[in-house]
Amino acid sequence: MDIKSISCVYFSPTGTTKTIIENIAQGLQAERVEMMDCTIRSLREKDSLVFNNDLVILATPVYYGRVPEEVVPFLKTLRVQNTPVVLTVVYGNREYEDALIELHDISVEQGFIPVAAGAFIAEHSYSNPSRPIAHARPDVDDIEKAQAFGSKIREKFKTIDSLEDIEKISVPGNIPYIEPENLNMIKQVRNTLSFTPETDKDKCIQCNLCAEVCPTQAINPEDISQINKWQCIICFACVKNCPTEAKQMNDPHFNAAIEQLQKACLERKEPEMYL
């Protein structure tokens, strides 16, 4: 089978998941690549996506060991019939736990045929100069491996005459999925605290970029210091994209936890691929 066209569907608040998926697509060397960004909530509320291409790549970051809750309902609106899919999760050098198997199960439920899957590493959303976690990843080596992964998928398709010949892939994970304890703890904390990034008004230049990049539209564009705590998923898109570092998470308990996370993530992890 020839792969002439690809649809890349991705959720990427800080841009690293997009980088990985672009390079996988590059390795596939298709004639046409269609990028379908579902990061911003308004983009996910448009008409259902239609896939007319030979292959789909689905990609999300890993939040608390799972597919982000924010994007799951959207993924479950995708409807296809026996469409090959490459599954990709991107995590910050801790663990991807049940994210890949969850994405696998969602895709199968929607009518996709998983032909390959990968877990790649990128700079952790909570990384900063004082507590780097997988700093500057994906790096050159990660990019090369993403492109090589795409090339291997292309070679796999050359050995397949029809969709009926595609062998099922197996990916790691727990059934039932492990409950995201840290996410549940954050939800409980928010019963009494805002627990969201704060705005340093002395640094803020009112560019409103934070409101524009927020995937849940939690930031009030009329007053960007106001964040809806029930919509904020602490993805740090606002923090990472702020040109003056005016957006920061100042909660001492949060920062203490991230310092511990940084110490636990010192050992470099490498991408894992399943074909």
Ligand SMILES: Cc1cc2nc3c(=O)[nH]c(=O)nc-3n(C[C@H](O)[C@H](O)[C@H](O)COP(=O)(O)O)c2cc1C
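Shifts are known only where both forms have a C-alpha. For clarity, a rigid core is taken as the largest C-alpha set superposing within 1.5 Å between two forms. Predicted model, so just to flag it, every value in this text is computed and none were measured. Numbering follows the first chain given and starts at 1. What changes on going to the form predicted together with this ligand:
Superposition on the rigid core leaves 50-54 as the sole run of at least three consecutive shared residues whose Cα positions differ by 2 Å or more between the two forms.
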Second form
Amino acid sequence: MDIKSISCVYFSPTGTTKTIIENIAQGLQAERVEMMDCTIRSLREKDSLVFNNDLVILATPVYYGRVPEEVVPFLKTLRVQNTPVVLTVVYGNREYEDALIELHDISVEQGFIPVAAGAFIAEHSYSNPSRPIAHARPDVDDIEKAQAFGSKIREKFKTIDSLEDIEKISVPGNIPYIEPENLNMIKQVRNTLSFTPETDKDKCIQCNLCAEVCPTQAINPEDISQINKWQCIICFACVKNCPTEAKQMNDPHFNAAIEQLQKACLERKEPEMYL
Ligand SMILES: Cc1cc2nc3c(=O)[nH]c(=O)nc-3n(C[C@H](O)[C@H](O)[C@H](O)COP(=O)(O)O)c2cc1C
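Now that we've seen the form predicted alone, could you pull up the form predicted together with this ligand?
Expanding to the full complex; the earlier chain stays at the top.
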């Protein structure tokens, strides 16, 4: 079978998931690649996407060892017939735990046919120069591996005549999936603390980019210093996209937790691929 066109459906607040799948798509060498960015809430709330026959790359970052909870309802609106899928999760060098199996199971429920899956590593959303976690990843090595993964999927397709010939893949993970304990704790802490990035008004140039890139529309576009703490998912899209570094997380509890996280993420992990 030839792969003529690919649709890449992805959630990527700080852009690393997008980079990985662009490189997988490059390795696949299809004639047409459509990027379907579902990071912004309004894009996830449009009419449901319908897939029929094209190869889809479905990709999300790992949040708390799982598929980000904001993305799950959107994934369950995808309407699918006879469509092979490449499942991709991207994580910040801690662990991906049950994110890949969760993405796999959702895709099968929607009617996709999983043909390959991969867990890739990228700079952690909470990494910064003084607190690096998988800093500057994906690096040259990661990019080469993502492209080679794409080539291998292409080769796999060459060995089959029809979608019925695709052998089932198996991906690691637990059933039931792990409880996202840190997420549950953050939700509780929010009764007393805001736990959201703050705006340095001296640095802010009022470009409103932070409000535009926020995946949950938690930032008030009329006054970007106002962040709805119940909507903010602490994805750091606003922090990492701010051109003047005006958005910063100053909460001491948060920063102490990330320092601990950094220590737990020092050993370099490598991408894992399932074909
Ligand atoms: C709320 C949140 C939870 C995260 N949980 C994990 C995790 O469980 N394991 C891990 O290794 N990285 C975790 N990360 C890091 C992201 O998975 C990683 O930085 C990813 O590359 C972000 O993708 P993006 O650049 O497409 O937004 C988390 C990041 C955020 C914002």
